[in-house]
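A single chain, nothing else alongside it, follows as structure tokens in the form predicted on its own.
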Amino acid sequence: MADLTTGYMGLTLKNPVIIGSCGLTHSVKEIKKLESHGAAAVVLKSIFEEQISMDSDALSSDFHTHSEEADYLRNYTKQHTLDKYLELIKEVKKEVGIPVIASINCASAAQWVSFGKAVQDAGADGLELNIFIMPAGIKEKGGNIEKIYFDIINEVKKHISIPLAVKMGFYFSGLANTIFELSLRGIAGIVLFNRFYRPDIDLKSEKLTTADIFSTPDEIYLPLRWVGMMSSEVKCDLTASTGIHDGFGVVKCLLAGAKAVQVASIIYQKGAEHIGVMLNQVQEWMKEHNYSSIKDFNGKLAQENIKNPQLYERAQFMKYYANASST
């Protein structure tokens, strides 16, 4: 049997397959199905900075309170979700060998980043912040972004010792300088990239609804591309993220140069036992190609390893058209 074996974030994982922030990771039974099955990690269901303050400001306003009261109310709110997810690390921790990493939702540098602190106290293995803050704004300026991004970092390592990543979207003008400059910050990885709502038309009824919330196969390749085209230049790990529905697309982002994968739809699609499926096949990829572990391979397709490197950045299909019509 091949070496599955990978490191990330400085921790060790048995494979590469980690379970990523879903519904599927806020519920302990679910975590030990997850790891009887062959999940490496799993990263905590994320606890939301903006859903915390919404539910804290919604309680204080249905009872009318004064001031000092809704202060109470927005408080008392607030610790107890805390609470309650400081306990669910706790509970997983006892129940399961694998990583734990917790996952915060983060739309700023507020005062509450310093949870981290709480969050390593309870046993995390490990912390991924989940930022995404929509460019939406006309006068917003892109640089102003990504000092938020620094800051929310900077303030979160002031109170925590065990290994951070980030786990970020890709709407930045300059995405590898972004991608790159995170890396210097001291985190130990980076997710590329975050799935997030997005919005659909009805036509029958006219209204504004959701498009399919589980991704599919063909969303690999924008993770891919970046996996790519940044692994050899960031100063820390990188994790592919979407997409990712069997081994092989497992297989495809350790070529480019991830050091594991994060997944999750296809999980909720097939269940906890695919990922012994997903594992048997990058087995089966490994052994037809000779490779005794990951580390043998892994890489081998980054930008700065194959001879045309430029592949990774063409945008158009040019190329590909003339040499169709010339066959």
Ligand SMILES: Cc1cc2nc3c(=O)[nH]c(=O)nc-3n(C[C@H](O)[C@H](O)[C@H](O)COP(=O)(O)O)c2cc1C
Contents of the next structure:
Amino acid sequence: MADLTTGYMGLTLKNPVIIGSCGLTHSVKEIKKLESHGAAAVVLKSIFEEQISMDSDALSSDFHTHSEEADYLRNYTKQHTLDKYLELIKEVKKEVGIPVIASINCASAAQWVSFGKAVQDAGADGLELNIFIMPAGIKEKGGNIEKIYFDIINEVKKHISIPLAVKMGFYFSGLANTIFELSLRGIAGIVLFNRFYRPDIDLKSEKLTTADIFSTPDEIYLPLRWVGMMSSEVKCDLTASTGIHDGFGVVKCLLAGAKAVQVASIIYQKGAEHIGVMLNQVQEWMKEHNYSSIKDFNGKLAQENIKNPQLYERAQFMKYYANASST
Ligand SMILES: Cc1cc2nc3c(=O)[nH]c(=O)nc-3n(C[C@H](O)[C@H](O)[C@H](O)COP(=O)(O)O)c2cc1C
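Now show me the form predicted together with the named molecule; what you just gave was the form predicted on its own.
First the chain shown before, then all remaining chains and molecules of the complex.
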């Protein structure tokens, strides 16, 4: 058997398959199952800024008395949600041997900074900041939004010593520059990319609905391109996320230079057993190609290591367009 060990965020992983933050990583029982089927690490379900604010506001709006009491209640509710999360970290750490990465979904520097320290004290091996600011404001300039990302990192870093990662989206005009700039800020990893809630339209009812929450395998090409282009440029590790549904997808991301991958949708669809299937496929490919360890091929097809690096940047197929225009 080939050696599947890899390193991500300064953590040693027994293989490159991390279970990304999702509902499956929100209970000790599920996480134990994921570990028993081969998961190398888990990113806990994110605690959301909105979730905590909503809990507090919902309660306090029912509470039409003295504002001091409403404040007390708001603080109590907030503390309760946070305590439950910290309890989860402690319990999971007691029960499993794999690295446990906490996750905070945030959009501002202020609210979560002290919680990062609490997460560390509870025993998390790392912290992933799931930062998302929808650039929907027509007066909001890109640079201002990027500054919020940098500020959040700077603030959180002041309070923790465990490795920090940023999970990001791709709604940036200068995406390569943003990824690079993020990597200069002392973080240990970047996750490319988060997959967001996607609105759809139901034609029958003429109403806005939600598109499928699970990815499809062809969504892998987005992270694959950006991991390939950025893995030899950034000053931290990259993991690929979105559309990785089998071991061959894992291998592609490793070839492009990811240190590991994060998976969610396919584990919902096929169960924890699928982790073993993916790892067998990685083994199978490595055997066929005579590799005995991940480092033998990790980054082999990163942009800087290939003869024709423009292939990653190519946006249009001349051949396709030429043929299409002649039909
Ligand atoms: C049901 C569900 C819940 C999710 N919850 C979170 C979350 O709390 N925090 C987060 O950062 N990502 C969350 N994600 C996103 C996943 O971690 C992952 O980035 C995304 O689904 C793309 O990976 P995939 O193609 O393997 O599903 C969730 C995904 C799903 C399907």
